[in-house]
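A lone chain, given as structure tokens: the form predicted alone.
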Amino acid sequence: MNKRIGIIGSGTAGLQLAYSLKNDFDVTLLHYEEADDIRREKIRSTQVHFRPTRDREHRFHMPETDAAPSIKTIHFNMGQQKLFVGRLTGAATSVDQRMAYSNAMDDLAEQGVSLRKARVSRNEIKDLAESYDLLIDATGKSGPLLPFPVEAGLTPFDAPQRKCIVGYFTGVAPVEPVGISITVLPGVGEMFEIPALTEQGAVTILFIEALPEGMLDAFKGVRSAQEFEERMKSMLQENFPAIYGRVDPDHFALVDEAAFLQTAITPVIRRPYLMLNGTLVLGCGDSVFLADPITGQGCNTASYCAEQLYESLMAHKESPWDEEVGIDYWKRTRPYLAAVTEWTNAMTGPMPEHIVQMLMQAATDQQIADKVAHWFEKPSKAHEAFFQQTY
């Protein structure tokens, strides 16, 4: 008899785990929203799936969206100065999570995976654990459901370092060559432009990371789509003239009334395993590995750790699933998480002088520009540049 796995959550981590584990185990995906509900809801976040994540999705035969813009470059601007365009090693894509998640849920159901609608509460988790050989908490930013212990060495903050302001817009011509554009306003925050695909077609994601109470933290009290559009337009005029120069005023609008978001995240890393009344419980994705989105690694980290969780379970497929499996999973993921977390946390503060110098050198050295772009595909390289000063 196949071992029984309950996966709580239908985001990046939960869905990839369902695809990777469904052929070897009896998998149930517990979700609290139907696919059609997700399609109609507010946007969840920003998302860029870099090449390693896309390779993992291909490995586990997850749905692909050929119509998504092919992201091949990273444009970097310091203030109003364009510094360089770095080339990625492979194409990245960004697909509205409302579209991606709902399509994947429908596909899993068609393949015979058990999808159970249930909003699991903390006081129900013990009873739920009795039905499975393994529970996986992939509840995302709303989690975790259980007290996975905080890793103090990787959790230096007790408050958000940025306000996150996101909108999916039409009427913004993409940068050329097509890619992600990053504009850093030192001491104020950052603006990211991301070409993306929604069910309504192509959009440009405008994503502001604002220092709390700073100049870009100007969306307080904004509640409606119209207010958000007007505030973003004035923000572009005042602080990002290069972007505003690519705006078509007659078509600048949110792609739908639910295509905007404001949030703030306190980064926290937790040890992702514990035993609950004899049942192993593992955490994966934002429920246990929550970072500021400034480096665009949330969904990519979730995908990486989901693959490592899969590898741990396959390595222990014939043995009891106890704390040793959790220890193995943590050993596999911790070095990667340390690199991502320490790089991301460093990016929320003033850039080290040697990094500023590297970025300036990249303006005249394409090889260095490409290496900076590769940070987003392989965070260990970013960590080496920041903390070992090797590039």
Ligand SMILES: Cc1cc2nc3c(=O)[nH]c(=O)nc-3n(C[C@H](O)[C@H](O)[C@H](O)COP(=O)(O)OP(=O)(O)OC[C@H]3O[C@@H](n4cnc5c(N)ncnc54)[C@H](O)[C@@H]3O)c2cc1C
The other form holds:
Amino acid sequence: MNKRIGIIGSGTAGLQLAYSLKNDFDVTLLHYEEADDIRREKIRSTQVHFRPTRDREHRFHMPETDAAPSIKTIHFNMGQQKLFVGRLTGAATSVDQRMAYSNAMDDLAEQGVSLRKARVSRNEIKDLAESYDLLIDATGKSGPLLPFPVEAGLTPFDAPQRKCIVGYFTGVAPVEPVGISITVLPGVGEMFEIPALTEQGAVTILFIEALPEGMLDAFKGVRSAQEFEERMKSMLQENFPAIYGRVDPDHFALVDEAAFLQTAITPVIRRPYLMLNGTLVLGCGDSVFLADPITGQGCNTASYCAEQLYESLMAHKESPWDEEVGIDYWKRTRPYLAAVTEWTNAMTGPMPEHIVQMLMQAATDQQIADKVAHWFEKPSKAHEAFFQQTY
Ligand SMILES: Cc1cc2nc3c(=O)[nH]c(=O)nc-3n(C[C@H](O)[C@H](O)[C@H](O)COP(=O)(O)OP(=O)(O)OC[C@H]3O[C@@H](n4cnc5c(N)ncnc54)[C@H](O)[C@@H]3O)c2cc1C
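The form predicted together with this ligand is what I want next, because the block you gave corresponds to the form predicted alone; please supply it.
Complete assembly follows, chain above in first position.
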């Protein structure tokens, strides 16, 4: 009999895990929203999947869409000055998670994977664990459901370093060549423009990372889509004139009433394994590896760790699943986690002087510009640049 795995949560981590594990194990995906409800809900992320993540999705035969804008570059602006356009090594995409998650859930159900609607509570997790050889907590930032211990060395903050303000807009012409555009306003925050696909078609995501109480932290009390649109328009006029120059006032609007969000994240990294009454429980994705989205790495980290979790389980396919498997999974993922976490946390602080110098050099040296773009595909390279000053 195949080993039984219960995956709690049908987000980036849970879905990739379900695809990768479904042919070798008896997988149940526990989720608390139906696919059709997700389609109508609020947006959740800006979800840029860089090339390594897309390669993993391809490896595990996850649904792909050709219609998503192909993100091939990173545009970098410091204040009002455009510095450079770095080239990614492969195309990235951003597909509205409402669309990607619901399509993947429908597809998994069609492929015979067991999907069970359940909002798992902390009280029932012990009973649930008895039904499985392994339980995976992929509950995202509302998790974890279990007390995975905090890794103090990778968890320096006890409060959010940014307010995250996101809207999916029509009526903003994308930058050329198509890519992500980053504008850093030192001391107050950042603006990210991201071309993305929604069920209603292509949009430009405007994503503000505001230092709390600073000039960009200007959306307090905004509740309705209309208020959000108005506030964003004046934000562009006042602080981002280059973006405002690409706005078509007749078509500037949120793509739907639910296409905006405000949140703030306190980053925390946890050791992702424990035993519960003899059953192994592993964590994957935001439930155990939660970061500020400033470097756009959360989905990419979830996908990387989900693949490593798959590799650990395949390596131990025929042996009992106990703490050894958890230790193996953590050994595989910790170096990546340390690099992406330390880089991401550093990005929320003042930019180190040698990084400012590097960005200035990138303005006249295409190779350096490409290296900076590459950071987002391979966070260990960013870590080397930030902490070993090698590039
Ligand atoms: C503003 C913002 C912008 C971002 N931009 C990017 C980006 O550009 N690139 C990037 O890589 N990352 C980005 N991220 C991070 C990224 O969205 C997350 O890291 C990623 O979605 C995590 O995937 P996950 O599967 O762990 O969690 P989620 O995608 O949150 O999925 C968790 C799922 O678990 C379900 N669930 C929760 N509790 C229970 C329960 N008790 N029982 C059953 N089901 C449950 C939820 O309903 C949800 O469907 C961004 C995040 C934010 C907030």
